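Shown next as structure tokens: one chain only, the form predicted alone.
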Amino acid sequence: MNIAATINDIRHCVRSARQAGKRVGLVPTMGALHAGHGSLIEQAAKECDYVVVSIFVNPTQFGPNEDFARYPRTFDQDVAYCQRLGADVIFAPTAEQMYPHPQRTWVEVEKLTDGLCGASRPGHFRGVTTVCAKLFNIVTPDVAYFGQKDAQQAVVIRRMVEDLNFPMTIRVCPIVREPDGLAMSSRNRYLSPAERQKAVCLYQALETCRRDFAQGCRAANGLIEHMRGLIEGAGGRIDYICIVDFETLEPVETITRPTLVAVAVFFGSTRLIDNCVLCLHQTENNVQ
């Protein structure tokens, strides 16, 4: 597995795999390599010839009292990790060759960016959205890959691979979750014992809204209201839980079609985000 530290040499690594007749795939991460990550690695290596891992913590992305300086970097682990996965080669730019000068070109989503954790972090989506652009003219993937866990990042990375004529397919993947229900993260390694035994109270207040909608229950504020007192009730301090529909973002009154359960909670000082889908017809697995 090579280790491509430049803009030139993930190209040339990248060009020389199409020579040969290759699919590349792209993983985009930060980084503090967990199963979730490992996953979309596992997957893109099932449907490409090429794995390309990005390990780049993205400080567009953060906001001035966010963790940048604090995020996790495991970048030796992450390494033999990518390898025993099957990924080909890893992209671990440094900022100055992400940003060499200061940026004056940013790629903003409009709409689907302003609630959940666009209204909690101001700014955070056009870090993303740019720090992905990038990537995708870097790798000119035909496929990237990214997980269900950070939903509203997906639909707003799709709308912009559709919107800006992209050639390439984004591959959403489901969530994975440690053994107690509690997603997969980077920053789980933040909290302390305690914190850790409150946090599954997301899996759970999810999951008490699942069988809600089973059992009925369409109004989103019922539903909403039932997780809070469960979260509230287990420490959790509330940033958002929101009901709204799985395509446009939009808050919903009452589910008749495919809708996304969001939630992002503080555990102490972490803050951790969560969802699942309600569908009338469909499970969630097939709603991506």
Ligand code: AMP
Given for the second form:
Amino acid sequence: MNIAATINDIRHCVRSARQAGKRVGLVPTMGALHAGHGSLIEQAAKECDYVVVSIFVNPTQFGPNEDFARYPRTFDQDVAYCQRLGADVIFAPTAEQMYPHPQRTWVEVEKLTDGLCGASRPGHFRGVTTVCAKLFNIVTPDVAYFGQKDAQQAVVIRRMVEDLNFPMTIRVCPIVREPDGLAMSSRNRYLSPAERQKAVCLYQALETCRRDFAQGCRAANGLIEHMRGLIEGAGGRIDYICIVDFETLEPVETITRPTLVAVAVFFGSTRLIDNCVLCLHQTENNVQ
Ligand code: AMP
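Structure of the form predicted together with the ligand, given the form predicted alone:
Every chain and every other molecule in the complex is listed next, the one we just looked at coming first.
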């Protein structure tokens, strides 16, 4: 496995792979890799002949009071993990490589970024879409892999790729969870043992929502209030609980079509997100 630290290096690697007729998959990450990232890398390795994992803690997607400086950086472990999973190259640029000058060109997806995390984290999605557009132009993958864990991000990136005609496909993979149901996240390591125990209420609330829905509850308000009680009862401070259309991300009052239930909750100073999708033909495993 190679490690490319510069844009020239990764372009060279990808060019050689293409010349050998290989299909190129990209897994964009911010490192501190866990089994959630691992599932994307494995999926890429199944579907592509050449797997690029990018590791870049992107400064432009963090707000001034967010955790950019203390975001976990575990590069040596990440390299070993990628190697074990069969990645072909890690692209790990510095911020100077990615942003050599003050950035004057930004990619913004309208409307889809107004609500949910977009409302709580102004400028976040502008940073995400801009860095993804740069990564897509640098790596030129056939397929890029994202997690359903960041459901709004997946919708926004899909739309960006469609609107700007990037010649590639976006694949969204299911949420990988800890044995007790907590969605894996690089930020879980911020949690104290007591917060970690409380944090499972996110998954439990989503499971409850799924059960309420399966029993016939179609009113978003009722579902939200039940979840609110459970999460607040467990000691979480709710940023948002939203029930929105799966594609447009517009709020839904009565569920009649595929719907995203998305939550963001603070445990101490750590903000975690999670979600599930409600479909009218619900299966037992719908909470992924
Ligand atoms: P991050 O490093 O947090 O920016 O995440 C990189 C990619 O991994 C994103 O597409 C995330 O949605 C995905 N991801 C993070 N956590 C999980 C998880 N628990 N299950 C599946 N995908 C995940």
